[in-house]
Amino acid sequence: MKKISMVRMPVINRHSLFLRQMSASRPIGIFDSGYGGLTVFKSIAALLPHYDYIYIGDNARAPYGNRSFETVYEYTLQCVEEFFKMGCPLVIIACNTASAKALRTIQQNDLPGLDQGRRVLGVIRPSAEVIGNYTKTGSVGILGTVGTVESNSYKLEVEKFFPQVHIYQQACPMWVPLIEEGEYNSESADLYVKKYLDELMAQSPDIDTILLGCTHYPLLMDKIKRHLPSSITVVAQGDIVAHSLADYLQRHPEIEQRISREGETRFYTTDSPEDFDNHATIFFGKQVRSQHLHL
């Protein structure tokens, strides 16, 4: 009797497939340590719909607000080389902590030795480059996690555009840990709200404009405007990041060629594909099925 050879067909890792289906596909990269880059790619994917794009939240290890420069610049690097595993010529860290913390490193000491051909923006120069224009008694507050606010980035990135323009600065950090929990609609959110805002407004009563340094904080909008008088402008960065991105794009055609346009999107998360999804249905406003992502 003839024997028959077993073949052992190799064991394919879906990651590792994926990532080969995708050389073919050059996407904008997404980032943020949660859910809340997640409103900014909301605002970026109704304006550019035609790009394909990967988003990774690093949920995991979130929140990244009260976190040491090393460890958010640490973790933020690993995801900026995941971007670059899938292809990913551009790399927007839609997260402001990261912006504040990792960026300018990343950009000035790693990105010449991973590929000088690849671009890594982030979401302080584009809100920086604006909020000028919305005051009208020059003086702005921010309102953002401990670690954006001890870095300093916004007052020293507004005054290269806007030097008459005064900063206020403002850490919120119970806003984060209740906007994940899924609390922001509760008591609790109404009180710490009140009272960040009541310490950012005692600062200056000629704050006429406040930005949201933090891409979770478009989720207590209306709470926000609530204990605010109607005289003052409060800014979100989603539509502001998302045209300063199709006019980067308009300027750099060498970046914005090597893009793909098939207008797909995939999602990562570090942690649980199922709680990732219930909660970024939410903050991007529509379902979301992501992947997990091992770092």
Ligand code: DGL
Second form
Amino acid sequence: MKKISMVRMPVINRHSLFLRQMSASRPIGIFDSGYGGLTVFKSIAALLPHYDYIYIGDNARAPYGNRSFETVYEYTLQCVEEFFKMGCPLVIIACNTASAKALRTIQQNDLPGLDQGRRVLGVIRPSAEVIGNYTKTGSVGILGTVGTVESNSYKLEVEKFFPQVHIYQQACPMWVPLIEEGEYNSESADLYVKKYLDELMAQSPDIDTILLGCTHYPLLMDKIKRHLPSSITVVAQGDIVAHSLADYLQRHPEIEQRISREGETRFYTTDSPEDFDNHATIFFGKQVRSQHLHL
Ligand code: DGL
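Counterpart to the form predicted alone, namely the form predicted in complex with ligand DGL:
And the full complex, kicking off with our chain again.
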């Protein structure tokens, strides 16, 4: 007869179960200076709902748009390190300003020293890879923060994929502050929407496609469309980035297999969680409950 040995099962109380789940959690990190990245995360979560996610909004230091290269780089790197401490094998910088000013340095200089097995990706390249497919005239307008426009990242990236496409850029420095302050429906928003769109369209009458190159701007989508002829296609980045991420994960099983998949999301803000929860719904489309992250 087979001998049955008794195996002593460890006692698991609720606290050790929580710690075990936390340490097993290897979510995808989603980062933005504030709320804007939620417009991208909304599309990612809809397309890839089975993964775990952590969102960090650096609301206490937003907006990043007018800040120097050094400052945006320092803040972004600090948040990437937080994601790594929380176990993320992959971080998406869902902020064009941080993608333009910090991503390359982090990928080339910092990642090798931090952890070669983890990846940090941005939102500019996936948008540049497809934006040329939307235009018939070959003239594309890019709206972004001062930082994104001055970095010239879009022009450089789009040229690699669509050398025949002309890029016209317009900085919209008042849009993020208006959106972060909840003023995106106000008359002042109308004024500034008109101002920057007029300045962009004055650069070329041939522009037939406009990319919202800032993850905050989809909140102004209705106003933007109202100020433009219907022949102009206005493109937001959310779905583009989500499909690009799905494609990346398919091509990189070594990263994909490391991501935990309980379908859970944690939200962190460097400012007040109460404020974050009150504002986040309009960007994310759902009520969220955030925690404070002290940096
Ligand atoms: N949402 C960020 C972007 O996509 C910028 C916001 C900011 O200025 O902090 O560029």
